[in-house]
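Let's start with one chain on its own, the form predicted on its own, as structure tokens.
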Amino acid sequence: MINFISKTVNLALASILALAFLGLEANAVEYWLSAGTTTLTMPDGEVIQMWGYGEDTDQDLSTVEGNYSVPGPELKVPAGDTTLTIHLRNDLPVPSSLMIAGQPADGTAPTYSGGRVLSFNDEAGANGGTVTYTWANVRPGTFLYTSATNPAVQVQMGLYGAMVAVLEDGPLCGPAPGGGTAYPGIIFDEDLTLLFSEIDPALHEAVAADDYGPGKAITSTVNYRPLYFLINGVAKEAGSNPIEIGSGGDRLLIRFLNAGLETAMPVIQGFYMQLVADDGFPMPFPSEQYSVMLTAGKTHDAIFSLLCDSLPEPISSTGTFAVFDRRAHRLTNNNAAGDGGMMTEFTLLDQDGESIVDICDNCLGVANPAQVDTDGDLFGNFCDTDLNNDLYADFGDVPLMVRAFIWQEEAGDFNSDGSVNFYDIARFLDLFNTTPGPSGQSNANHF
């Protein structure tokens, strides 16, 4: 008898334990990161020395896989989850770290040599050095993570990234998942991450050779001078494609991120923001603004609405606008003429082609450019066979659908050719039994 409780409790504790590292489990999320050399080809094709992260994807850090990029992958935490490690293998001819500005200290401790910082965190041995940072009770918001050896040029070799967490995830406001809760209170249907920075060529070609530091041609960056600037690793240029945002009625979230060693100052064309949150930290007074300022390192979370009633023409009709800087010299690659630079345009969703956005459009999917809405419910007459308004199109709207068609009432003219006739009929059989829509000016109104 007392071993069949010795036993029990044996199991019972065995069972609490490995609930208790599943729970732990469920509350990390882990990265395995490499950093390395690439390239990056201007607009105007000049190809530029960098150094980048890549996410090892076998999660095996004795094999490298050369997948760098510039910015580095992003890196979610989502809601729920509490800590954070990133194992870093360091494939670049020096020694190198990781740091996430904002999150509270992992428990490394700076790098010195002779008295000097060389490294604000556990640096990664040059040439295969491998390390492990882990971040506990990460706080939700939006990051820069980046070389915490030497920053000033690792920083500006392209050693960086975005690092986001949320409070709450998705879904908010459809069916489809998506959004969540950024901060308490700043709810989001979607977001976007734009990452700033620029590139000093000369710096880049003295580094990849070798001849960057004391008693070199270039010694510091003090006489820094950036003739490439770039939105998420991107200069634009003439004939680039525009970025699909928004489906009607959405709040997005925009993530501001100044990887740059000089001052960013974004503007959205034709729209202000609501600036939410400064640093991963939510403002207690949010502030409306046409441009944010970015200094270097810093990030800034804006909501920005995308409803019908705040776009002005001719962005409601042709969808597409554009976030830049706000400087002229920073719209400009290696001071070439034409637009370029520091600069990414977005298009708004037209699926029907009729050259009405979709928060716009009161008939989603099918082309209706007269946009005719009778009883002003915000559904289109051509979707829209509800007419006694009660949210369904049923035997309740055959009286009503033969009295226009006898009276020739505008209510009954489904796709607005001046008369209600057999063709208004057809569609009126077409949609019975359903309900009006769908439309993006009344998915609006649910938010």
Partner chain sequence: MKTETDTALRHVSALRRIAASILMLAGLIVGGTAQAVISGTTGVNFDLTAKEGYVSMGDGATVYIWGYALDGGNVQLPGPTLIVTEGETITVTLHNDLAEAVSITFPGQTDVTTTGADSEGYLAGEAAATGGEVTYTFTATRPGTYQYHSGSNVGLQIEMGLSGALIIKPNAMNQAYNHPSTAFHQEYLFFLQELDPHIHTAVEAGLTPNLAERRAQYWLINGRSGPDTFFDDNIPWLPTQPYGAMARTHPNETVLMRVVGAGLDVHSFHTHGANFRVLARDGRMRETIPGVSGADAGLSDFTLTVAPGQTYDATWSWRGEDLGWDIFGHAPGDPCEPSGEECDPASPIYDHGKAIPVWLPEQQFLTFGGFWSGSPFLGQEGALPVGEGGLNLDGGYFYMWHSHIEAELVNFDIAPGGMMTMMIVEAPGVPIP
Contents of the next structure:
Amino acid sequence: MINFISKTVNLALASILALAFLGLEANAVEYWLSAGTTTLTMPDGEVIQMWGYGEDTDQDLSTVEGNYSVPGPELKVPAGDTTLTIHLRNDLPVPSSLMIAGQPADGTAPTYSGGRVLSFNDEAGANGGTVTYTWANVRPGTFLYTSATNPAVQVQMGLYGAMVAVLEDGPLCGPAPGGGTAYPGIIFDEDLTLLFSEIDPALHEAVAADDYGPGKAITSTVNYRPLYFLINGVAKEAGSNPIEIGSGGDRLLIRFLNAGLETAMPVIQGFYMQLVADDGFPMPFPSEQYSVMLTAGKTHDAIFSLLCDSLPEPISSTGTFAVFDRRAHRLTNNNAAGDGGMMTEFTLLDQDGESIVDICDNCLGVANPAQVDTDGDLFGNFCDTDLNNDLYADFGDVPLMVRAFIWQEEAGDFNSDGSVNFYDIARFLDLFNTTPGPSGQSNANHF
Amino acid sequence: MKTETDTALRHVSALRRIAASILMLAGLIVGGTAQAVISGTTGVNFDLTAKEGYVSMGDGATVYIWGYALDGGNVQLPGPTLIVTEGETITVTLHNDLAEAVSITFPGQTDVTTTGADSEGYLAGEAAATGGEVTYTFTATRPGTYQYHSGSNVGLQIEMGLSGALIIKPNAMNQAYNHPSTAFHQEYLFFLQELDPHIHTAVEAGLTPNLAERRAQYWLINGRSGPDTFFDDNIPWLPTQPYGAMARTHPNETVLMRVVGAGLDVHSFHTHGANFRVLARDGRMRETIPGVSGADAGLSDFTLTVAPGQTYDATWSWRGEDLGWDIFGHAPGDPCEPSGEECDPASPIYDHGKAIPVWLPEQQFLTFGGFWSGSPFLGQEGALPVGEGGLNLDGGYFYMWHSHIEAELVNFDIAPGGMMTMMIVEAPGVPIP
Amino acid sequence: MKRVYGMAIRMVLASLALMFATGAGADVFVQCPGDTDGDGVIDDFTDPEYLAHPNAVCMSITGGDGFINMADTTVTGGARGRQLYMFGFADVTGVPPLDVIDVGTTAAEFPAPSIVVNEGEELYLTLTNVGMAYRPDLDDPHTVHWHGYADAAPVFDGLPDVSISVHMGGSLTYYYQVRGPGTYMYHCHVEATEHMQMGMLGQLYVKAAQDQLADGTNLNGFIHHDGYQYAYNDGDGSTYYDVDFPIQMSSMDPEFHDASEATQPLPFALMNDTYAMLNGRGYPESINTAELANTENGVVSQQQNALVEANAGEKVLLRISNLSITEYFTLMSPQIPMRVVGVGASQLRGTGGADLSYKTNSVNVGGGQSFDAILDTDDVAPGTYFLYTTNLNFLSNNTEERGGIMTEIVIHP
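Switch from the form predicted on its own to the form predicted together with the partner chain and print that structure.
To see the whole picture, the full complex is given below, headed by that same chain.
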């Protein structure tokens, strides 16, 4: 897990600048990362040497961590934090660095040699060097962080990840935490990152064999030929798990990022999206479209509305639906076997296992497959002991419960077993002094 | 280009172009080319069959394809353009004559129900190999330009040719959408795709090519590569490529371009003659106020990026004003053109009666295009050396609409060809069928 | 030595070819109102023709061949990188007509001479075809296509199939009433795939009439002053800029150029552009402000660079275009956001006037596309920033890494 906020001031690491920001503790977030060598195994069995970022869990940059991943860990900047500090340790055999495209400069100078830029900012030396970057005035949005050193090689090798900053935190109308405001006026209940990238195994083999570089077998990346295509670091293979969405209300913010060198065309099968942002800038007019043109290095944010009423079967009962690159020749794992590459599936969460997805479920957390909702307030009976509909279950509901018990009214049959009995009275007492719900149906809270 | 090999290839190409020229000429004489309506099939029930066949490229090569055929007829590239009307319930029945399962997905249609599927493909229910059948039903809820394509083994089957256009017309006549901002005089389809012939050859030989190594070599509009795009619809010698791509309009009229990115690569589609104005993307108007403002948030540009899966609707109009000379070649005292010339013979602010301020070179310094009328003026013919020009008997203004990735203006190794067609601005009064 | 000898023979052949052309009536004919000596420079401002066209501006260019060098100096080990044969345009404005063929021969520039005009002017652009001296077997005509010129008539649109193109030894004067401001481009449209791959392309942009308003004019609350410049006639100052830089992306396939030079079959189907450039140069030559002479005949054939310089607080207009015939390029300014105010020489406004301009860090530019993007350096610390393609494999000069489509934005204090 990513450690968000520094609780201690680490004098060994903090520069004077960083100290100044850490003084404003609520406005700063700090990460410790390391870069190093790892491998990814492709579905066809090919093992690819990658370079990745990992979290430096002991936050001292003094030891090799070895937990590198591709993409690197998602860096989150919570609402209100305007300063981001990243400490990087480099365990690669070459100098490396980290930049965030779209954020203002990190306060370090470019690195040059022989009249050419080696890195767009300061580097950490090879084999254990360290560097610290600080971004003041962090801009909310979706961003790609990458190596700033010889990006043609180092980004290809896997040194990339998502950096996400929200404007405001907090659930707005959905039942689950995690929502917020991404941009002015763009609220979401849940967000999800889809990061597209590619692998040209020839470069990785050359780097692993020390055959890449001036005077060696391969001297530039100009003949780029990607053969593997990944979403969130995964190439589709038989048995891949779908991505679960729909835990918190009906406005899913999808953060699309492309760390590949080619254009991707993500499509969510059967749905439109509202494209709302471009490289972390809100668009002047949101655009309704079913495909997103995601050029190299680009980020786009789209609102995907999960309206229960318009969900077709079988999606509303936990079926899956496709998310894929419409440049469909990239739906391959470097072979002719068919489906692979940049394809995955979404499935809507059904946490109580009743085959009614949470966003349609009028009583979350309990299997109530019949979905009985006698008073039609979108709170299913099992979650709704608020019989007088004042949005609170309390003494005001007792007379109605007594009446339901005597007259065997359905509103009091919380477990839908056909009668109002002592079980239902126990349930009534259980939920005494609570609000009805939770219901996954987004309008329920507005009653 | 003057090496022997090259010249030989050129020769073939030239012969082909001459043949094309003769046919064009014949077509233009009878006024039969470039229908102002989009060819396709109308109705509510469509019967398609996925089958194999061959198409012909602009260099004369034959390419093996898989495609959708209408009512058990010829396989065709692209699949039949399905033209339906808003609100109708559409049923598409798919039969499968291919040796692997196929299907159809309809991007942009959000309520498709599938019946009788033999299996589930990645994007749609499938008709089983060799004789399977499946039926798709949807309501044509929202007007717009859409596409359909296979939802099975998606990369290979799109590459092989299993795609087509779907046009949902609004109830309003001569509008693309239910808003007057989308009104037009003529409408044309530009269905852009590209083929890698090596994949097709491999599939025909029973091999399974690695799609990651794909590299396209033919670039098509409406299933044809240039110069075949210039030919009329339904010409007998292209039986599996029924749709031409030549377009015609008049000055000051509005052309609706329905552009479909149907292949797997991104194309840069340049409209000579004027900027277009985007109305809609993916079948949805670009609006500042959704549902209210109409298509008022689309940009004006001279080159459209068309990416795989996308559709665009745009309008294009050519006015011929403010050139500093009179495109009709009028003398100052001549009456104005009755249809649409922005003109006041008494006012110097208009071009009326202004001569071209430069001399054109004498003939011996010039090469003449086949579509050059011999005159710089609209609707006029001029003297041409014997054997030059001759394809523009109405004196129309021709504009090439083409991929501005010029590497795509070839048919394999032979230039020119590929993703190109012509937009003709005819003189006022020249009928456009 | 052998190669040089071969060239010499070919030069002789070329001269013969030109003599034949001359014999057939070669005639450099530059049309320009008020130009009395035919060199394309207005010298008589009382000439009745000039008085009839007082907004005339003239330019005279040649179409022919020449040489440039790529930026891969670490591969060649010399001062210049790999030499490529090319077709191209050269600026001969001011050259007497009798000298035009001489001066224009093997003098092609890359990119072509920039055409920068003001809205309201009348451009008389004369193209003289001087032939390809190193390819005497060729007698290709040439044209100028003003890419994006609205309501073009075919006679001046440069598309050979539908128009006229000029033979070797002849001149054709294109006439354009200069209208809509914005970033266009131009190129030869004859055998476009070949002639553009070979280098016949360049910058063309139109400066807005709003620049010429009287000092103190109120533009809906924005007060115009002398010297203020705008990308478009925005009516509100929203496209104001202090300095502008044209940034044109292009690319070349060295095998294609070598095949052309050696009179071999041209690899259309296998075309593979491996030199990607900004204003005709790969990095780091893109930031070298010197004009560069080629290694074949010493002609200064790469006159432009792509270094962007401004003072902190200034608004910098980038006139971005792409004339690569094989690649889309995504151009990224990772630290200084771009505000895109126009595309396709058209201000980003909806049909009802809605402001469609947008901020971003990257634009995807296809062949034949243009973007007008303003960098606002108000909150930017002085220093060096980068503008490069995120199609990262094109950060290469063919086999040389750390090159290609990249330049620097230097913000001075």
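Quick caveat: nothing in here was measured; it's all calculated off a predicted structure. Residue numbers count along the first chain shown, from 1. Whichever C-alpha set is largest while still superposing within 1.5 Å between the two forms counts as the rigid core.
In the core-superposed comparison between the two forms, the C-alpha atom of Asp301 has shifted by less than 2 angstroms. Put the two forms on the same core and the Cα of Glu354 is off by 2 Å or more between the two forms.
Val366: CA moves 2 Å or more between the two forms after rigid-core fitting.
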